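A single chain, nothing else alongside it, follows as structure tokens in the form predicted alone.
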Amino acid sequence: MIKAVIFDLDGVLTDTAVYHYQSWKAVAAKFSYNLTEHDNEKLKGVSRADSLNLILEWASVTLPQEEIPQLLQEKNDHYLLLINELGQKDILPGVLDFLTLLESHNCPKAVGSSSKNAPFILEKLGLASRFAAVIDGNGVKNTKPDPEVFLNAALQLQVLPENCLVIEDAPSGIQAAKAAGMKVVGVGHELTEADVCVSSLVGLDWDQIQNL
């Protein structure tokens, strides 16, 4: 039986991929890199540091350890500038009556994010107040696939694993749920791995996740 529900945040309750693409593009372009959309979907669900490592790999360019926190540090500054003016409008369809829906079931919720600006992001949406847990890139040592961000969620949220549900758009976040022993849903195409996939989370009802 499913007892609570654990989201990612960028590309379930809220798209700001296109933020995170612009950013790291203005990164890549200081060693002549283009960074195209197809490497940016490389980037989903993986860290700010890791993202970084990528990009230089495809660039063929290794820098001194010294410069990487001032890189990821100019990612973060263009980012937050980027999403400074979300709000609800910004929220993407479903979620609210999602939400809704789980509030009537007593069901507690969490967000399970490899972003750093997860808090930022949730109040930004007016959404903070509805989560019992967030667990960002903050507070784990290991990024999705790894499932720790997953397991802590459930820890804080007092479930056990197998009762959680997680509701992901990316491979790495699917993976990381499954290595958790968690049911996950898709939002998404293509996503193989995931119990069920649905286009967004318009309709999803509580009968259709307890009998995932």
Ligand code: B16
Contents of the next structure:
Amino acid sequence: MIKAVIFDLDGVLTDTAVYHYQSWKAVAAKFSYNLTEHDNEKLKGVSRADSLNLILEWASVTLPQEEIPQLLQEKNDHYLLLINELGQKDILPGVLDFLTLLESHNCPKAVGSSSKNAPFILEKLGLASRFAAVIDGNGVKNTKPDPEVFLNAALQLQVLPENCLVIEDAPSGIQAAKAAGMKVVGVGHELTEADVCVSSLVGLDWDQIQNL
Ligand code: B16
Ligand code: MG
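We have the form predicted alone; now please give the form predicted together with the ligand.
First the chain shown before, then all remaining chains and molecules of the complex.
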């Protein structure tokens, strides 16, 4: 039985992938690597530091360790500029209705995100008060696909992992949820490891999540 729902942020509550893409593309261009949208798909759910490592690997570039923090800072400064205008209009379809549905069943909700900007983005979206717990990239040692972020969320909600449902858009997050022993709704396509895959949260209902 599902007694709590844990939401990924980027790609589930709002779509910030294009802003991550633009800011990583600018960083990659510094070492003449043309980051593609296909590359960007593989960065979904992956932490900032791990994303930079992947890009450097794809570009076959090795940088002195001391240059890494500066690049991460530049990427984030650029990203923060791009998301500054984020607001309620950017909440993805079906999200508000689904949150209201869960509230009508007294089902506790949390956010489990790799993003260190999650609290800022939730404030911008006007969603911060809808979640009993927010576990983000600042609060975990091991990032997705490690289950830590979702296990921490379950602990804070005081619900056993087997009674938690995770809603995720990225393969790394789905692997993390499965490793935590949780059910998963995948948002997007070709998320074969999810228990069910939907194109958006529109129409997702209580019986459907209880029968996964
Ligand atoms: P930040 P999620 C993830 O958020 C994004 O999908 C991923 O593209 C990003 O690199 C990561 O957060 C870290 O984000 O640079 O803001 O700390 O999908 O786990 O909510
Ligand atoms: Mg995501």
